[in-house]
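Below sits a lone chain in structure tokens, taken as the form predicted on its own.
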Amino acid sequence: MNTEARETTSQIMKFPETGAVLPGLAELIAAELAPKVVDIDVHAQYPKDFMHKLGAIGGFASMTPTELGGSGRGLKHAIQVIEEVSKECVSSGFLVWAQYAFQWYMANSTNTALKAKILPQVAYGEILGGTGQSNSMKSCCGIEEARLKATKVEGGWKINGTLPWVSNIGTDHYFHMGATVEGETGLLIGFVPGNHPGLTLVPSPRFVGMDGTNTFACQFRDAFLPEEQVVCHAGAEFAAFRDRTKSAFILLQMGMGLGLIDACAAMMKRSNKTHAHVNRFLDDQAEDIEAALLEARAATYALADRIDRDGSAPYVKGTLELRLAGGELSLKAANAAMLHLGAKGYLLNNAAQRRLREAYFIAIVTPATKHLRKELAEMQQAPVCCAA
């Protein structure tokens, strides 16, 4: 992490009490999430009630301005909410991230009528949704081809193709999709409901983790996207939209990593109450993980404040570097926790093996470790690639 990323006050180094982040959050997690974590992880139970209740207490309102029904508390606050949820369950933390990313795209749209209609409902969890931007980000960086194509028709666009992985959606949810337009650079970004005519949601195959995230493949067959549901047009409008959104979209994911790392350090400390005499021979100790966590947390919060102040565009490289470090530290922390727990960590209801699978997800979810390294390498040679 660079020197600028380390600049922070002593107050930011320690995570605030849960009640200070959001009144009622600790109680909601204890009552509605903690008892269901194994069902979410093992039995693919989607925590829909928890999501709606989190929204109702303002857990999704941070990145919507007050004039559109949000709290306007900003990117750092959104990251802190994701972090607190992820201490208990990264699957649920990922869903909170998806809700915020969904909100962030809408908040940065020039479609003022759509924003005014949808954002107040998104900010308070009345509407749940996902981003659908994994393929968009990878296609813009040359990792894979764009899966959706948009053709101009009277009053809007016809959409065809299949998005393979979209999370936090369902027939009563919404999401953003990105499609190429012939003759244009960038992507057309649209807002669609899960029950949109011409759209079929196909359940994903079973995962080894993160299976309770309502993830579907989205098949578009001549689906009509009306102009009033366009979030961003391709071409110059997309380029400006990308510059406004990219850094915050990615930095939000640090909430998942910070929460997981915190939980792993806590597990290691608990194990040391009975096994410190043998755990001390392991390479990574609880105090090592905690020290790295404090540094990563401080860097994340400081960068979030700068993005809120200056916008996303100046901080793309720093965001990618920090997100890469966060994924690597997540893997290190989860591996250390598993080794500290030993055989107990193999139990199906033990958090250690779940945390290890969650850490791999953090390193694999778009932008994945290899994606981040590719983009950073290309930054040394050429302008920023066009990830949304």
Ligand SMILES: Cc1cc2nc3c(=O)[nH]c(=O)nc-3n(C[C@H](O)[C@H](O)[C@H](O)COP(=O)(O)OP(=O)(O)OC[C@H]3O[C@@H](n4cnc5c(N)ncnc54)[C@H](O)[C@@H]3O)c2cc1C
Second form
Amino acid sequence: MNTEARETTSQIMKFPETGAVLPGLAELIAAELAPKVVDIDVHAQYPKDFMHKLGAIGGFASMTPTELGGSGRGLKHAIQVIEEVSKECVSSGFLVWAQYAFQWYMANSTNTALKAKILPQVAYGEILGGTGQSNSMKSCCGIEEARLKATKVEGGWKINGTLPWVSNIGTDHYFHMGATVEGETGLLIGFVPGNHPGLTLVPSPRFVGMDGTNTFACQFRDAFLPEEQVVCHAGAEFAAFRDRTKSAFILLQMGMGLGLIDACAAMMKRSNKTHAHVNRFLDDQAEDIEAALLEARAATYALADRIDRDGSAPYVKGTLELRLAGGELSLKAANAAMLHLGAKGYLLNNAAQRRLREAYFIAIVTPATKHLRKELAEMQQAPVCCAA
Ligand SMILES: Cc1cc2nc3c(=O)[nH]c(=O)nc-3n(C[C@H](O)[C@H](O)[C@H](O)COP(=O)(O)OP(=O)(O)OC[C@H]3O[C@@H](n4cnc5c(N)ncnc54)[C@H](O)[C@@H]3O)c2cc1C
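And the form predicted in complex with the named molecule, for comparison with the form predicted on its own?
Every chain and every other molecule in the complex is listed next, the one we just looked at coming first.
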């Protein structure tokens, strides 16, 4: 078993242990993920089998209601699953996030026929998928232009444009796209199979981290989206959908940060067994990182419970603030772990340098640090933001 993730603050502070989060999860991570982490990171190996097996034990069921085949255990539980996976590997934690984000949009759609057909399969990992919503979120906040356009045609919509990066997809996967519609506010959101006619998946150039995430550019050339595959229409329907989904969609990403920070604190403590006499001169100590982690974890779980109770809409600002702090703490923890490990941490198969690259991803994946700061600054000026 990879020892990095096992000596965790969960054990010290009575947060649920991996087995308590989900029966079989600890064993699955130890057997199917831990031995493959370097291949995922260095050789861009997509952990497809792990994802299907995680789905089979209920790892993706939390945000689907029981009547649609899920466990309905809620947002906090989904975050905890992402956290446990991210203690070992943030690439895989991000894939679990993508699967949950995909599921969450579906669960909030008013397209009941599509939900009933797809959600049970998503909840148990028979269908894997992702979300191409970073461009949507950035365009709604005035950061960049929307890249997809939808035009009404008989029986559906014609989609044109390119999304530069969508993860956890492939020709046998599915994802959600968002497109502008002339004369309408907001976006049309569609459910798209990876082998959809008119869609080309273009493999990304190599990334320095997160390369095992099956990330593609999605080119739409007059792709027909039938009305039955519309998750949400533009206009008032989109505004209500955004309000229902936004906070949970973003808070889910805290699972990646919490898992990574926990693993970094554990690495620092292990290093201190032999190097405490010199590590103690570093700025950020294991206890500092752990204390900040415990605070962030408690705040995340409490906010997740409140969102489950009251819905996403009242908690957008609190979510953005926490997500920003989570990205910053991830960078701090990974930096501290790297400095603790020293030259050993610089080895290609050592987790310390991988954690550094993963931490940067947490800080740059949409909503990125600069995006979060922009949105929060605008909220200061006007109480209602345009955010997707
Ligand atoms: C590994 C990985 C996985 C991702 N997975 C997803 C996903 O599943 N869903 C999703 O919606 N988004 C995904 N993204 C996008 C991510 O969420 C951010 O939107 C993206 O990293 C840009 O954010 P930014 O704030 O840095 O943007 P900006 O500050 O706006 O900078 C983006 C820069 O990247 C450049 N750029 C854009 N596309 C490419 C490209 N293909 N090659 C080279 N340069 C390019 C742009 O021109 C611009 O200069 C992924 C990104 C990465 C790196």
